[in-house]
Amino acid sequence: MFDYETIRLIWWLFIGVVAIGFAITEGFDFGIGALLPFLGRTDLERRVIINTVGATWEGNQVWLILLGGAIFAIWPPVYATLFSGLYAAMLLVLFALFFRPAGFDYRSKLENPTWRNAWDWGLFVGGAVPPILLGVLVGNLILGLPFHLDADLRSFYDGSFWGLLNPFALWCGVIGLLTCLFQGAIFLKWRTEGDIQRRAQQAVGILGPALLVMLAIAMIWVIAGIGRPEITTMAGTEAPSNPLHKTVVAAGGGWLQHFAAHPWMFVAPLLAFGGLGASWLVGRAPGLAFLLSSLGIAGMLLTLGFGLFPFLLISTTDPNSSLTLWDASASHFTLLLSFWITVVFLPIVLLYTRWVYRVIWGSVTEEKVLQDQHTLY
């Protein structure tokens, strides 16, 4: 039904949608965990905050599993390069995520302040560390990663974990954390009442401008100081996958020139700044603010995807080893089979998710938590 070029592009779009879904849903999960020790002043307030995501955090985390599985199936060389070269960073993300199920499930089992406070900080680690490290990953995707492919297309990582922690990547890590904090504060403002809602509103007022300023500086940084490679020759968008069948010039036209060559791409950064800025300005309509901030996050990831296109991973060691959606994909049959499986099952998952949110929706109050001592977190 779809030729090789079309199905490759469809999967590039689909995985982008999955990444956006993960960033939006897991973003407010992470943000709420990171804000927990600061916006909850008493044990009861912290239980209220936890229960705003208590019924959905596990489902939201599935987006991360889906994203990793999709990359494994659709772009095997990308998966192999990332998960072998960045093994230490990935393990740190996983170790931080381990605090989340344990913290959610065991925090309220004992009425011991020391026990509960320790798990509160565990949830803080599980909420703050992953967005920082994932932001560092995004920064390094923009800069490029030190890897090369040999004649047998085996990937060799030429850098180290500490090399990932360069100034620009760390800046992106802070942006990742601020984005989740901002999204989490808006979500708390939407689903709580009283003092927690008031503190969440104050947090939104502080985090919004900080995020916009840091995002603007990052964009200027990219335009002024970060180069973008350029493909000069390539086997073709329908050719069998072989990343070495192309020639890449390390010093291309730059990120701004890339966007200028495709003016419609400017919609993405405009959506990012417009959505985040409008969500900060919208005061007493938290539902609208959450929608706008979600659009802003989508704009951020679309800006990244459009800016890299058609690259998936840029190699700083050997530019010709860079991976693109045209030469790093699985076979045509695999892409088609995965597509039809997705067409059948993804709508079921989305409908179920929508039903869950509809059932559990409403403000989480201290009275509700006290009434359901044995069923809520």
Second form
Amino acid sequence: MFDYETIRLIWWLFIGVVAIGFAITEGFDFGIGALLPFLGRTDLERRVIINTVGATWEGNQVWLILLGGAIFAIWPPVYATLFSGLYAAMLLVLFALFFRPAGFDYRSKLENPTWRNAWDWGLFVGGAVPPILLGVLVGNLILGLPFHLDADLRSFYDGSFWGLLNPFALWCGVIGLLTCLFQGAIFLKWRTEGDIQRRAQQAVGILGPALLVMLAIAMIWVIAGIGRPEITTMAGTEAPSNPLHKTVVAAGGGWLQHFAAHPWMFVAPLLAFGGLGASWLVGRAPGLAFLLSSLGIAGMLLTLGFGLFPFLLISTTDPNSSLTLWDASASHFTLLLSFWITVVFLPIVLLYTRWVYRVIWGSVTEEKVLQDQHTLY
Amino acid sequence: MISGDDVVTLSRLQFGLTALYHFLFVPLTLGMTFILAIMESVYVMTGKEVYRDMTKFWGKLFGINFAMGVTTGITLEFQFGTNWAYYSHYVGDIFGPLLASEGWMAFFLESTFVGLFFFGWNRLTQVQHLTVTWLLALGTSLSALWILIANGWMQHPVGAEFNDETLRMEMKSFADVFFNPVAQVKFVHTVAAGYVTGSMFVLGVSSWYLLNKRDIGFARRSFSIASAFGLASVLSVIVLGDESGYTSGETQKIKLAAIEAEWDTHKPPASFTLIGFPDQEREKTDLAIKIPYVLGLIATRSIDEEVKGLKELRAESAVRIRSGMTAYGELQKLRSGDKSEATRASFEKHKADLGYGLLLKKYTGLVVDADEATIQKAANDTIPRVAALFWTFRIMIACGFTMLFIFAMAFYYCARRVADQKRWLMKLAVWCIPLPWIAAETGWFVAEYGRQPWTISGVLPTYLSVSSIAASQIWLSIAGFLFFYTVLLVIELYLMFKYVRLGPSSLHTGRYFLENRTVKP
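Cool, the form predicted on its own is there; where's the form predicted together with its partner chain?
The next block holds the full complex; its first chain is the one shown before.
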């Protein structure tokens, strides 16, 4: 039905959709976890905050699992190179994620304040560490990673964990954290009342400009200070996936070239700044603010995707080993199969997720938590 | 000090550790969701409050367990990439979509509805909440379906072919992968074992309440449901035991022969070695007690098909290794630009044995220069350590039959309404709570250790599947896992015991034992 080139392109978009779904939903989950010890002063306040996502965080986390699974299925070499190359970083993300299921489920099962306080900090770690490290990962995607493939397409990582923590990547790590905090604060503003809502609004007020300024500086940094490689020859967009059948030069036409050639792409950065900026300004309509900040996050990821296209992973030590959506994809058969599975199940998932949110919707208040204190988190 | 071998051994150790640990929580989730759905169905049909309380209380215990299942499950998804990168490249085209399907069809379903299960009681109608519980149960079993299709493919890789341009396996038929007989048998066997685990847990804990004369009505009803569901499930596990899946695929045959310590091929029907002491060096089993006919019946479902012995299977491996050397040689020619028809034809002819050629990589990087001694060494690698499989398999079987006895007795006495007078049975049920876990862990050991030296049977040796990482990195991650997993296990068990002791009183309805204790003499 779709030729190989088309389905490869469709999947590049679909993975983008899953990444955006992940960033929007896990974004506020992570953010709420990281804000928990600061916006909630008493045990009851913290329970209010936790229960704004208590019934839904688990479903949201599946976006992360699915993002990993989809990259495995659609771009196996990317999955292999990224996870084994960034071994320590990936394990740190994993260990931080360990704090979440137990944190949510076990925290309020005992009355002991030390126990509860410890889990609150566990939820803080589980909410703050992954967005920082994933931000660092995005920074290194732009800079390129030191890896090469041998003739059997076995991937070797030529750098170290500490090499990931360079100034630009750390800058991106902070952006990752700020994005989640911002999204989390807006969500809290939407679903709480009184003191917590007021504190969340204050957080939004501070986080918004910080995020916008850091993002703007990062973009200037990329355009002015970071080179972008260029494909010089390749086997073609329909060829079997073998990343070594192409040549790449390290210094290419720069990060703006796609945007210059296709000005409509400027929609993405405009959406990022417009969405985040507007959601910061909309004070009294938290639902609208949430929609706008979600659009802003989508804009950020689209900007990243348009800039990198067609690269998925850039290699700094052996540019020819770089992985692109044309030569690092699964087979035509598997892309089509996965396409149909996704086309059938994505709408179903969205439908029942919407239903679940409708059922549990409503402000979470201290009275409600007290009323259901033996059932709620 | 740090050699490739260390990385292989350590990666296997880490995977075995984390996978077995994950599977402490999976079977209980599989079983409990169904038991919860059954309990709640009874509640909706009869309107009796005690069944709602049962759903809620056993649901609390399920929740404590489920959190650990989620925590440890993410590890496995990460681990294919972190520790088994070449595997991910080599078979990602088949394994990846199965994992992604699990995400779309199962993870979203169970994870989205688990929240509503806990927090939706006052927001949904009875039928709506019941539907949510059933969808949760469906989600957990669907999750098992997809991951066992993926695992079944590792045991018996059908529906895929090697592509010499992309240097990996690629899927050719989704139907073949999905309806893989090994995968289907595995799925039924594993989910039924999960249902047994849930039943044994509920049966044992209810027995403890009955023995302590507390919450009698609540415990008796839980006991009955667990005994009926458990009996049906344990019969499924035993009757549909996955030995019947051991006839398709070379590695599966080797595994079967090893489980039975069948060194030589005997005339059919093969007899079953009930017990004995396999000796790998002498290739003999000492003090074997054999039951005639039984192995042939179990394995081939007939009395005139033979079950091949290990020595013959090893000789077959050697033949395939020689063929694999040719395949590997032709592949190198193809890759260096030789496009002649003869090379292509020869490669296509031997392609199915390429994986056997790769077994030689452990001894010689060039593969094609292997001498006869090296080929024999590689062939010997295809025979697993017999004693380990022999014994773990028998432990699993012993657990299974013990549980069959318990469930049969429990069901019989329940039907006669005298179960709560049989203290010996209830004590036995409490002490036997660990059995389903022992059976599940030993069962997985047989399945995975028995597949060695392959990750993908006949296709990709374990030796080649690992990431290009340093052993020190894996040591660090193993240390991390040991630390976090130990702490989490202690916490989980503490909460589990605490809530089991509290019993339905933890619901704070005012109707249960501990809440009334103060007014009693």
